[in-house]
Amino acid sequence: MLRVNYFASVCSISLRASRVAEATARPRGFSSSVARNKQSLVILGSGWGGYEVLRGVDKKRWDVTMLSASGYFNFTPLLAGCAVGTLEFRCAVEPVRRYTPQVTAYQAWCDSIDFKQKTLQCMPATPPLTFEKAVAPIEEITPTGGLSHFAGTGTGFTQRYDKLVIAVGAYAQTFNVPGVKAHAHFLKDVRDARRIRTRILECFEQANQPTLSDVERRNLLNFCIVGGGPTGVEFAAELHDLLHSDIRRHYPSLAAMAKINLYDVAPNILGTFDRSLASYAEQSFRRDGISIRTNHHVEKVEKGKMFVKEQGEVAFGLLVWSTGLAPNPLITSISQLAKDEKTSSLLTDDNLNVITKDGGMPDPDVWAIGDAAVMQDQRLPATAQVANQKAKYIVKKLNKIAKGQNSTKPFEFHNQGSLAYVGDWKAIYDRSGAENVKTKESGRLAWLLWRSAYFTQTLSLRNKILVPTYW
């Protein structure tokens, strides 16, 4: 009797082993919404553009991926104001690493695209390793512009992609003016607004020393600034901000000795915007002492002097260079995509995807959006406010997609209007352009409506609490 009880418990106990194994090695049913295997999702860039796309993208329908050289977002419209300390640089930079481990960053540069194999060659941009045998070839100039300081990683990598979103900007317009990349300061990334800090602050603890003459110091204290464009009157009203706070209080005799020149090829300043308010733009800069030199062209620089060709030689302390864009060298490699005959930048349709130089046609799984590409049938401005709504419309697209939802409703812009700073609590606002409410403001209340906008499009808590407390 007590083997036939140990013989079937010992039979019980097998038959539920073998349930368990049955059961563990059928696969668990879940109910979810989302597929198993999602899709990958490349973003190219942590501009104005990519960065939105980032967030907004639902990052549990898709394998996001992040390819960007800096590895965090800049606010440029708060730059000018990082440059000369009226804010702290933190305030005008969001990380990428925010939305990690959700995502998978790298600090890294696309070289080049394959978009038959949807691969791209990668290079990181971090500085090189020590067991490395190769290193990377130097880039002639950053992002930014200025020039690169280290040649970075020389181990490539390749990155798979089934859907991809070109955003990775331009780089500044240097007209291949001699000596610009080397002895001038570019405004496109907090770093530059750092450095443009260090500098001014130098100009003036060199002028103090009691070795120089007064030409000498004046020669240190002409700011020069050759861009009228929103960026160049933006940086050059909060200079001027600067020397009549903080300079004048710790250096008052050198804050008389300086000056701010304001260059431009075209014959007016803030050409984008409604004349009436370039105009008070222009009157504001004069009554503040700030030299308007349009129709003026730079020829040359060298270390501490530039060469005007209505001036001849104009010594500087300080260099700021805003002139416009360049093409992104990924976008100059690019040979299978159709260009914009003026601006070489990526053309797309209507829906933003890139279009094919062979057959016309647009690429489905490709998208170009930011200062790299321009629409087809509709030129509008490289700003940040065409990049975010760009952006916002690929992030709707993105999502119904991943739900298997057709999206191809066409891309709208709409204007928002343009802002900018000119000083002592003053600023312009241009709506002149919009489709429905047209209008425009200058003096104290567009201040109020420049600073309120910037302020609401702060993208972290953090930085909502601290915009406007150094304000």
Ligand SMILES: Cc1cc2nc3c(=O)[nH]c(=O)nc-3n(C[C@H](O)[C@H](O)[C@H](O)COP(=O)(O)OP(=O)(O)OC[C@H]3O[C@@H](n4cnc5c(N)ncnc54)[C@H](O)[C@@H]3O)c2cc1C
The other form holds:
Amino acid sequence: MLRVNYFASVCSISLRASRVAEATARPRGFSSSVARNKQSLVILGSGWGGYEVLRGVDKKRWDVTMLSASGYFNFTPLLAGCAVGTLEFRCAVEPVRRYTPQVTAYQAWCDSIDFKQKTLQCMPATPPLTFEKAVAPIEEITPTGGLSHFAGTGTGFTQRYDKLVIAVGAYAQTFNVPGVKAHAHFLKDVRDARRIRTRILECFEQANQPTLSDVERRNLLNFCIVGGGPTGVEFAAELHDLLHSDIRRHYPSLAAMAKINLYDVAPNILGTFDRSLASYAEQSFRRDGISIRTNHHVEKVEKGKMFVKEQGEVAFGLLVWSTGLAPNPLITSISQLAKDEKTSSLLTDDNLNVITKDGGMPDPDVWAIGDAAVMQDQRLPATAQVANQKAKYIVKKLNKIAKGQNSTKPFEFHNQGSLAYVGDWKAIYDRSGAENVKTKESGRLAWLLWRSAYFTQTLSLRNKILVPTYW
Ligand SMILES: Cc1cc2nc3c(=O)[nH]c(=O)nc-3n(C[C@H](O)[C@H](O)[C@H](O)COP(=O)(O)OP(=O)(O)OC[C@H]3O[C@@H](n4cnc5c(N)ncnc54)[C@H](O)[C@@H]3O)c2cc1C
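Can you now output the form predicted in complex with this ligand? The one shown was the form predicted alone.
Following is the full complex, with the preceding chain placed first.
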């Protein structure tokens, strides 16, 4: 049944004369049972914000369309574990298709939004059809700098909405350091994790060739991570665990040559954590032989080497780049709405509605959540926790609106604290910024909290079984 409908949809694309086709009432949907009086809700993005809205919104009362460049949700805190093989890749994803046919889902990029006409211009994010060419070089439009998503088929379409939730997240920040996009790995998507895992094993197999000198081996087994935030730290920790378990078992002499280096321009790693916890992580890394190179500036990256101001040329086998967030090009393209000066994210009021630039009025039909948005009166961190809580708030609001009820209660953030894995079954837990029960924890207990927190948040029954099984 699904195949028949999909075939029909492909044909309908190819037969269109115009490049941009009008997506009228569900021309390519898999369901025909749409009640006429339902308002259409479009959710842009299937990450921590968008997927939670998809999960929670009343699909009987809303005509829901999920429009996302990826056909799945990434459980980002588990990506570092997937990249080193602690977890299988499927542990960190949940498919959008779980909610079809109740909702319509398009794997597509939204390129622009017309807030007056209430339309979105979209391009498929699926592989180009054999007779079509991708409209842009793939590297230019992927959030991660890699090949995570397809550029599109060249046949765009227009999607209408009555209500819109913008949850497109942010891209990886490179600070325009030359060569990063071409030669470094990012870690934002399960496909990035897959590429990193492949590269780690490739480095060991290359280093194992009998023709190599020890210098060449050491260069290949030099693993560099740029960015001392939680993502960089957790990846370094997971990589350390891998080197001291499976790698040591299978490549004992090479494991001794491997090195992990963590770079940051700041004087300390984990700047968003309580200072004593960040120091705990630093000490733990030093004991584990992970080099922390703070106050270091990477100036250029080339194939297999980077140029560091304080060190000169540094050869590497794998470089993972995680230096924060850059605005999503869709958000950059929006000129009608107010934006945050520092992050260029969309500004929202405390009901999470976007704010028009002219007049500064909230748009009652459009909300923005997650890494793509900042509240004008409350600066919250760009985390899954914030995106998820905002999404839950939007769900309540939408479900009330669908019942004709008023909902003006402002969004309130409840700080659950921050966690980071630091390797060797140890973690740090910082709840010093919470309103009540302020606490800090490090070591084994924090590690137990780290695991139980992510186990609790795992969404599907499948992953509730798989994740602890692999752990
Ligand atoms: C490796 C890693 C580990 C992390 N660990 C933690 C953690 O432990 N705790 C924590 O709180 N936070 C963590 N974070 C941060 C957290 O993942 C983000 O804050 C969160 O993903 C933001 O959610 P979002 O919905 O705004 O965006 P995302 O989750 O990034 O989702 C964006 C979605 O929009 C889609 N999209 C993008 N552009 C378009 C477009 N133009 N058209 C259509 N679709 C588009 C993407 O395909 C994606 O589906 C981590 C991040 C990473 C990368």
